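Presented as structure tokens, the chain that follows is alone, the form predicted alone.
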Amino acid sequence: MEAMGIIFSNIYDSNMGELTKERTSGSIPFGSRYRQIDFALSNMANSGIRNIGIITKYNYSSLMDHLGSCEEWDLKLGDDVRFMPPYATGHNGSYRGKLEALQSAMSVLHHSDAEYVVLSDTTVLCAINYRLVLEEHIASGCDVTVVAKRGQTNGVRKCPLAVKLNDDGTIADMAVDYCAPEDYLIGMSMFVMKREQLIHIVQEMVPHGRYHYERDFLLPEYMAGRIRVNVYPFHNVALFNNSVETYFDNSMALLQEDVRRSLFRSEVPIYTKVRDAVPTVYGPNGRTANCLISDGCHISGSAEDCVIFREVDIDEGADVRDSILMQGSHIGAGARVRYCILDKNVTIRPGVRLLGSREHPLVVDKGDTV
């Protein structure tokens, strides 16, 4: 029952706007100290998966810097974890889908002796035990198991994969790029299948112009009756960061205790690169309310309902609310910030007013001065 893992680090970069201008989706900072890839990699490490390929496309230097030797995950880069960049196959363009991206991982797939493969994106954040998923997949006797979440569909938002279940757990309907009603489950971009079958699919479909896992393989093969699909319903918190707006909403959701308790659980811990720093220091008038704050900050102004990363400075008289301040941001004296995402090392000059909205948060690019 051995399994290997494949992580897609930047399949959906184009949906994340300025947040992926200089980085992959996998290296987007999240939750005051983590990167999005921390969740996918931790889930695999916690599940005993030690042969992992990370498929990259471009802008992956920050991702490699963050993961380092992978010792924080009790893994070894080069032995347990391998980066699969485009030059490994001579592909120098944007991947058109997961199947095409998997061409970069063919050497890892061929040289593994694992019977099964776990596929995961970095845009869906959760704490999951893949061993339980694998056990149910084997027991089902199906060709593919899809991990899916109830309560995310609303008939308006388009789902990359949506499934409706019968009372006995079998599939009643499956659709791709569908504005699914509330009684559907949304796919979490996590799949389990046999390694040899995945190799065959990539080798046969990509040369025939079929690049998308869900649209070109899963749905048509299921509808034609050529594969059997099992659905594994996931019942804990799952955050879908597939746009700037959902990234903002899900970051704000971390301010709720029940969300944090479900996402960060002792039995399936989320690991990240260790960056020790001095504790956060408050000035005489420094004040925070309902904030998630990392270490190394200097707070002399006020912050409310914010996610604040390491080494952020908020000067005297500054007022920040409903915002995300990434590492190294500096808010000048008397500045006002509302509904903003400040990327790393942003400087807001004294007295400046920045106002976004919850529906359309204002993003300030990495290193900019406003």
Contents of the next structure:
Amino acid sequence: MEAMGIIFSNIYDSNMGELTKERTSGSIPFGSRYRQIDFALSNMANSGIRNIGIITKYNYSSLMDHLGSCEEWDLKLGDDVRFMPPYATGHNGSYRGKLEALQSAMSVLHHSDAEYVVLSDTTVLCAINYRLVLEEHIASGCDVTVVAKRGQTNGVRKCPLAVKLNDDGTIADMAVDYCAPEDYLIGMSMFVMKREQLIHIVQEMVPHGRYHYERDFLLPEYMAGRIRVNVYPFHNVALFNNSVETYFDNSMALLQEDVRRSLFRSEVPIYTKVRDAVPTVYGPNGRTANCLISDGCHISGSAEDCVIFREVDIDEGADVRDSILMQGSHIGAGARVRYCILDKNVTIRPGVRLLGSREHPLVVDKGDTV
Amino acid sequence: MQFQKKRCVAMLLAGGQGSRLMVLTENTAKPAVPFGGKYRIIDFPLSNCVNSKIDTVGILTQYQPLELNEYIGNGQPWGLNSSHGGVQILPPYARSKRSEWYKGTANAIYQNIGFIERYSPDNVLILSGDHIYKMDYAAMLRFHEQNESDCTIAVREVPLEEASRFGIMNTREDGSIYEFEEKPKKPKSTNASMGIYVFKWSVLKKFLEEDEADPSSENDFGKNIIPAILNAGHRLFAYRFKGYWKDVGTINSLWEANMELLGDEPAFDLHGSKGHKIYARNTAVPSSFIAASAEIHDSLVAEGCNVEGTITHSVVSTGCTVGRGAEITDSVIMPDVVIENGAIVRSAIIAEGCHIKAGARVGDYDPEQERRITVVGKDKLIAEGSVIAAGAIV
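Take the protein just shown as the form predicted alone and give its structure as the form predicted together with its partner chain.
Zooming out: every chain and molecule, the one shown earlier first.
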């Protein structure tokens, strides 16, 4: 029951605005100390998958820097984990969908002797045991298993993949890019299938202009009755970071205990790069309320309802609320910040007022001084 | 096996029983005792080695080595996982005929002459695993080489009235040592040995062998090796160290050293830029959650905590839970401790894995009286509503 893994590090980059200006979606900081790819990679590592290909497009130097030699995941770069930079197809090193992207993974797919392959991207964050998915996939006898989540559809938001299930768990309807009603499950961009079959479809479909996994392979092949599809409903917390707004909301969701309990379980830890930061220093007059806060910070001012990454300084008299402060941010004395996402190493000068809104949080670019 | 020649190999004496730390070292070697929220004592000398570009470190263990071995592992957190040197745990090993415990600090090094010889180093740095400090051993090594010293001993200035508690080095103007006095009644100077030595390896090896052959020797660096080298007329130098240094061998000094991390200008600042950091084995825990009901002032809190109560002037380590209405004051909370709702902890050290149940009171401090530190040993359960008096060791 050997499986290998493929991680798409930068599908949907364009939806994330400024946050992916200089990085792939996989290296977007999330949850006060992680990068989004940490979840996908940790899930695979925790599920015993030791042969993982990471497909990158552009802007992947921050990702490589973050993963280093992968020792935090108890994996070895080069042996267990391989980076697959863009396959040179003559169109600017970019690709138009997962199937086309998989062209750069062909050598890894060919060289593996695993029977199955687990596909994941880095925008859906959860703690999932792929062993269970794999077991169920094999028991189902289907060609593809789609991991999906109930309760995320509302008839308004467009889902890249939506499925409706019959009472017996079989599929009643499948749709792509669909504003699915509430009784649909949304695909979590995680799939399990046989490795040989994946090689086959990439080889057959991409030359025929079929680049999208869901739109050009999964849906038409299913509708034509050529493949059988199993749905694995995921019952724990899954956070879909597919826009700046959902990124903000999902970050704030981490302030809820049940969300943290589901995402951060000691038996399936989420690993990340170690930074050897000192424990956070709380000053004599600081105030911290309802915050998720990492190591290396100095809290002399006030922080409320915030997600605070490593090495953030909040000076005396500063007041930060409902915001995400990425690594190395510095809030000057007396500054007021509300509904903001401060990218890495942002400096807010003393006394400055910065106000976004819940619906449209203000994003300050990496390294900027305001 | 023979490796490329090294300029300096470090040998870290981590075998001490640490009996003055009482319950804290019941099942833990002293160097593995947690410190400063996310560190262990041994992280300090180890990080100093790495920051001083010393890439080969032998760790001599003896007493309760299991936890320490596990903690050090392959040395990766300190960047000491190189195949050419790196970190190596050196327990006393069973030879063909006799299996020997380390009889003393000098004997521990003597038994590992083979390890040191593999690197044929010019110098050997001897360190101890129970001091908290940041020091550039490379600067000491340069001093040692520039003075063509056979043995260089790091010293620090202590108040004259305390000098009789230490090994005192009496020096000439050029820093060379003419006399060594162990705990002198009438100290002539205030240069106290820090237990950090650089030896020319050829010299140390000879004296280790002679010391081993002497059945009356206690096989101790301070008592036997240093005086012997001095009496033989070798060049010994004292290297002045000016920074923070603390022997955390007692409950009080361990508590004090933790408290000295706090404040606007802490006596010992853990922070450092790249190349001056203290490295530790990190655990994969999420960030700390600080609830709306929490109050944290003048404290250090590491990752993986869930804080709903009040923390004042304390160090709270990785993975702790502080319940609603709980109050922690002037205390050191080691990793993975649960302090339930309404429990009160004052002037105490709570060891790893303890569970203080709701409403319990541990320790106390009356400003009118001398502070007495309360200690709760590893994995202890303090029952609901119970009271542990100031100065109690549980």
